[in-house]
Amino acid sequence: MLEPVMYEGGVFKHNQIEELVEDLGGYILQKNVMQTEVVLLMLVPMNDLNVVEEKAKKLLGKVTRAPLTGSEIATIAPTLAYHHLPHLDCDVAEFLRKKGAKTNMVGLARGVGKRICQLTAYERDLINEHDIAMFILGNYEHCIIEKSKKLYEGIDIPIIVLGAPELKTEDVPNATAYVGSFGRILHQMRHAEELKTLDKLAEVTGTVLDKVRVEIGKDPLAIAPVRIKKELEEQIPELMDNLHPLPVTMQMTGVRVKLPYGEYHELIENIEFVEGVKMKEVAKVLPSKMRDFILIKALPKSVTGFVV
């Protein structure tokens, strides 16, 4: 079992923790070098944690574990309209990116009105490849549940609501948590108590994303979405010179290849692992909905009876 994990320190001598990591048999996944500063995401096999613990304090550095590492977060507003507030849209996707995860912003067509919103089909679909739907709605009660009837309708992966009333999940239909006093922010969240809210939205989207990991758990994956970005990086030489954000993105099934699809998804569904296996016997290789990107998404084992 791999356990997600951020390493911050110096950047004098940070390679033994790579080093380390990689001789356990854990994963970098993302460096992050800041002039002095080094902020590196791991996945690091859990009974071996200590150790790389104790080598980070010898590096001055810490260790905490990071549970939004690895995932893709869509991050959703009615509109982009500045009376929907992409200020605190930004704030809470820039937050998430700052505690591990990916996220994606995206603004509706159609999500203007307690009795007329809707998701378009490309809207649903969209939102369907990442691993959490965060809806970030605004002040009235009375609108967040009217909305939370009907706004979802046709996502099947796990949704976090925002808005400013202090609710109880049971009380927003469809919602799998709610996170209450966000709401109409009409500036960037930066005072004391308004932090400690994005912290509290950390804590509940992490909660999420470990009880989807014990969900994957009772039917294993035939491969490890890290395994399968490690070699994609290996086998596909194009990766290293793409200038997308983090061209190979983690998921919690698998991973999003900034490659585009008809030019590249014959060459990776023939990848080839040490084991004798190829990529498309373990995981399905499908064009995305964003832009002309890859979706590749591990098969379970109870599918290809075997993992690698």
Second form
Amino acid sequence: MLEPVMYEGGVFKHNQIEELVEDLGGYILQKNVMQTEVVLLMLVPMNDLNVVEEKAKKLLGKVTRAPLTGSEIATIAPTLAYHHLPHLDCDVAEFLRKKGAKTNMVGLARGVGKRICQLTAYERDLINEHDIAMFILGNYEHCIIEKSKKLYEGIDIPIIVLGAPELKTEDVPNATAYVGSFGRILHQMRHAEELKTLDKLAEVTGTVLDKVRVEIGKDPLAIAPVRIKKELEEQIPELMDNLHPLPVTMQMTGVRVKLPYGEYHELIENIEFVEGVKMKEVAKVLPSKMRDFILIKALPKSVTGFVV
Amino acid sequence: MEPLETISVESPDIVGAKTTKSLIKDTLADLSLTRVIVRLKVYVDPVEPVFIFTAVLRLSSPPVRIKDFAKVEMTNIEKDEVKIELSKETYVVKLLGKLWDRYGKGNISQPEQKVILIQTPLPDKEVEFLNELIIEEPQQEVLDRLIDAVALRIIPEGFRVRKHELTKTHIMFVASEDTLKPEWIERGKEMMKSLKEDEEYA
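The block above covers the form predicted on its own; next, return the form predicted in complex with its partner chain.
In what comes next, the whole complex appears, and the chain from above leads the way.
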């Protein structure tokens, strides 16, 4: 079992951490160097976590658990108008990114109003490609509850709803979790209590993702998404020159590859792992709703009968 | 009176009222309208649903005409020419833009920094017209910003059925997701009236 963790420390000798994690059979997912600081997002085998922690201590760095690592979250606003953007939505998206998630912003075409709100088929399919749908709603309790009754129709991933009133999750229909103290905020969230709210959001999101992990654990994937990512990066040189942010984006049950489907899907389907299996035997390679990207979904053990 | 001390938001939803108040403050500050609004009263009922916005305004300076910052005269009775002698250069960019639109670039010359010459066949009539020409309308700009704030930022997006009243002294907006009921508009008018009375006795 791999544990998602974040290493924060100095640039000096940080490659020792990278090498240690790779030697232990873990993976480095993302590396951000900011002047003299470095942030590594990585997956470390649970049993060897203390070895990494000791090494981090020696380098005067810090290892923390980052449950959002390796997830792709859709932050959804009712529209892209000034009512919601830039402040609140960008703050939420940025904060979750800092905690290790990849966020995509979705602005609905007809998401406004409590009676007239709608979700188009395209939007629904696009949102369903993510691990979590985060709906950023407004100020009024009545509107949030009424809207929740129908806006999330057809979404089969966990839904986190944000709004101003402090409601219980049970009171918000169809929501997996609800986080209050948001609402329509038209300034940057930087006061102490606002930052606490964002921390709470990260915590709730982490809990939801942990539950997803437990569910996946019941019928494990034939291949870990991180393994797919590594194999793709090693075998497809075009990914090196790809200018998209995170050309191979990790998800809980697969990866999104930012290459055109038409040209590359056969190549990807026929990628071979050292164990002798091909990609198409352990995962489905699908066209993504996002541009003409490729979505790879790993198959569960119950379908393949084996785990790589 | 300190600006922004007189904002009140009424709603059966207490948390909603609080956040709405903070978003109104943010929007007015963003668009530098805090000094324009003297008193402001908002009523929101998300169950109905209705949003009523009323405010008493204090608009600043009147429109700026050419005669406020320049001298317009004919140069010579034999020449078809009008001379504008500027005392302030603040509005010269906007002035030139307007002159180019009316007379064409070829007919305007600026021999000196503060002198503009216009070639035109009817100089005597043009002098009268030019004296009264409005170069800048600060009030209109403020009202544009106010509409931006209220209609595009403050009123919830779903509330697309709207009725408004906008003058130089007050603004009233009634908005809803459904057809407007006459009693809501009546309530808006009453709120407006009480705001004006408060202002008179303040």
